[in-house]
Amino acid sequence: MSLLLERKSVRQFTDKVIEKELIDKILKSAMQAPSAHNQQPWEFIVVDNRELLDKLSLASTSAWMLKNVNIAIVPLIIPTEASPHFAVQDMAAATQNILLEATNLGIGSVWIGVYPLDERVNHIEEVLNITGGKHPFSMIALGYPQYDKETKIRYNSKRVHYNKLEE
């Protein structure tokens, strides 16, 4: 099966901690991730303090699993002159990356939504000390699955069209 069938959001760890070099692996994806003008408008802060996860399990109510993993990524957006319009997208693509390459190398993630909801943003910077414009676009929690979850098929033939949607 392709990888890309393969990613399936993971919210339930085991407490065995994730090698350097496999965050590295992932974070170098990540920065692979294609991006209007080549903007890269991206920096990564990487979480593996207790206290600190713990603190980012309160910014919303679908980050309670950062409770049980020894480490979570947060990418943060930069400020960028050549095409801020789409920082989001190329953030969206740089996180997508980060779930595959975890998926590709037998670990677990969940992308746990931020930008731009004000509340989970200001929060997080509090905890994690951000400011100079950059702030925290997703959250992604990363750990050894606690089980074997099957991945669901989601391909619907009724969502494609063909050079107009038909009414």
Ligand SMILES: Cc1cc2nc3c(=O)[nH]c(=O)nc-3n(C[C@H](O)[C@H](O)[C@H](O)COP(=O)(O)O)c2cc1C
Given for the second form:
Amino acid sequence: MSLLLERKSVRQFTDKVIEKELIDKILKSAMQAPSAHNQQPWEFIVVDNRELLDKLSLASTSAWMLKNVNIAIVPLIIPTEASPHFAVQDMAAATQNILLEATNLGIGSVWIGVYPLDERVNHIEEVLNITGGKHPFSMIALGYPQYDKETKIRYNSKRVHYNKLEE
Ligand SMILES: Cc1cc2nc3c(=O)[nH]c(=O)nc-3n(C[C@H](O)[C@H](O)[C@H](O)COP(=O)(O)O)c2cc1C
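Given the form predicted on its own above, I would also like to look at the protein as it appears in the form predicted in complex with the named molecule.
Let us now look at the entire complex, which starts with that chain.
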């Protein structure tokens, strides 16, 4: 099955710790993402401290799964001059690469939305001491999945148009 179809949001994890080499592979994949002007407007904080993960789980009501993992990656969007308007899209590509490489390695993941919601951004900046015009873009909880999830195909031909939208 294609890697793309295998990827699903995983929110229930086992206690097994992810090996450091695998986290390195995931970070390398993140930095292979395409970016406008190849500006690479990113840095990454790897969080494996229990107390910090618990605090991050309070960033929003939909970040609770950080309580169930031993490790998370927080991509930071950093100031760039080359193509700042496209930096958000670059960050989404990097986040997706993290999810796909995790899937490739048999690791479960879920993308937790952060940027540009002030409440979430401010909470995470305070917990992780993020300054200097850098901001958390997303959080990715990582761990070994507790169970397999079925793939549901979402293809919908009504969402596809050739050349122009029909009148
Ligand atoms: C920008 C973005 C923000 C998301 N935020 C959250 C979140 O805060 N908490 C969560 O549990 N899932 C979050 N998700 C995961 C989506 O809920 C999930 O991708 C969607 O339901 C489709 O399910 P799948 O990932 O299993 O295919 C987010 C996904 C994206 C792309």
